Amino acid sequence: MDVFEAMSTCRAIRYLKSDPVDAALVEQVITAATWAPSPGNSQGRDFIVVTDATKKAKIGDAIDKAMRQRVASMERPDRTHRLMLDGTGHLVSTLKDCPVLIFICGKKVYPYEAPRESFVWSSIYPAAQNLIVAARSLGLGTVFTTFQGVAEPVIRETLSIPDDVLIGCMIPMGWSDAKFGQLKRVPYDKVVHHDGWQGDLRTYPPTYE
């Protein structure tokens, strides 16, 4: 798939089938993630791929317990919020059935003489974006989440993650049970300032054209 098509149709997929994903495809998307830039080419990131049913159940149940009521009680003032939060509620209740959970982690390793935490995130997040776009090009659905924050002790214990390893994100991945489609984003002329700041070009929340 053309990279522009993949990027412009890479919706957050919160409805995933339980059908297994071939290990070769998992390797392919993670290899794409390793091609992402990192500070000084330090590549300070690691990927934990979880397919074991018992471990997925333990993680999924912990996240569901922490988030189900919270998500259900959130306001849905418009269609965008309704779709996002309804999808989030579905995802947290079905995480244990998701074929693959991918955690992208990293240590403070750069600069080597005085490592800083900020460089962990600047290595992890580009890798996550590469992974998500690569998955879309193969027809796989993903969604970038920080769900690990609500159940981190359980996740660390279940996956034996050391205390000095930071968990940047959790990406559920599987065959989509929803439609991919064109993204709704603020247009070019509302986000680009030529040769300097030209004042606020848009209002918040954003409107789409």
Ligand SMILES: Cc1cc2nc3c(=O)[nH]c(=O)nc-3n(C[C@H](O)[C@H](O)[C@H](O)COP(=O)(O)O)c2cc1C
Contents of the next structure:
Amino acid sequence: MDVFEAMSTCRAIRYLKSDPVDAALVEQVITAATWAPSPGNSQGRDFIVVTDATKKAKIGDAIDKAMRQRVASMERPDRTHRLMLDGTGHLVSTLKDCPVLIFICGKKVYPYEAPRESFVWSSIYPAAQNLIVAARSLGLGTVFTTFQGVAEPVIRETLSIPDDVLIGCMIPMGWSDAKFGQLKRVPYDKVVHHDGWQGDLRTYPPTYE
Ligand SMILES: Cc1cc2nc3c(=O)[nH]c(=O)nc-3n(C[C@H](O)[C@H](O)[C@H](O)COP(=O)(O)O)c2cc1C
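Following the display of the form predicted on its own, present the structure of the form predicted together with this ligand.
Expanding to the full complex; the earlier chain stays at the top.
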């Protein structure tokens, strides 16, 4: 698949089939993630691939318990919010059935002489996006999530994550049970300033043409 097609259609997929994903495909998308840039090419990131049913159940149950009510009570002012939050509700209640949960973690290692936490996230996020686009190109659904924070002690214990390793995100991955489709984003002429800041070109929350 053309990279522009993969990037422009890799919707956050919160409906995943429980069918297994071949280990070779998991290796392929994580290899793509390792190609991502990082500050000074420090590559301070590691990937924890969770396929063990007991471990997924522990993590999924802990996140579901912490999130279910919270997500159910969040306001859904428009269709976009409704779809996103309904999808999140579905995802948290089915996390343990997702075939693969990928945690991208990192250590404070850069700059080597005076490491800063911000560089941990700078190393993790480009890798996550490479992984997401690679997965899309193979027909696999993913969603970038950060709600693992609500169950961090359980996750750390279940996966034996040392205290000096930070968890950047959790990416559930599997065969999509929803449609991939064109992303809705603020268009080029509302986000690009030529030769200097030209004033606010748009308002928040974003609107689409
Ligand atoms: C830093 C970051 C944190 C996110 N956290 C979550 C999350 O915790 N749960 C979730 O369901 N989606 C999460 N998302 C996914 C966004 O909601 C999604 O990318 C956005 O709504 C656009 O969706 P679309 O690509 O399908 O248009 C996160 C995305 C980013 C970049």
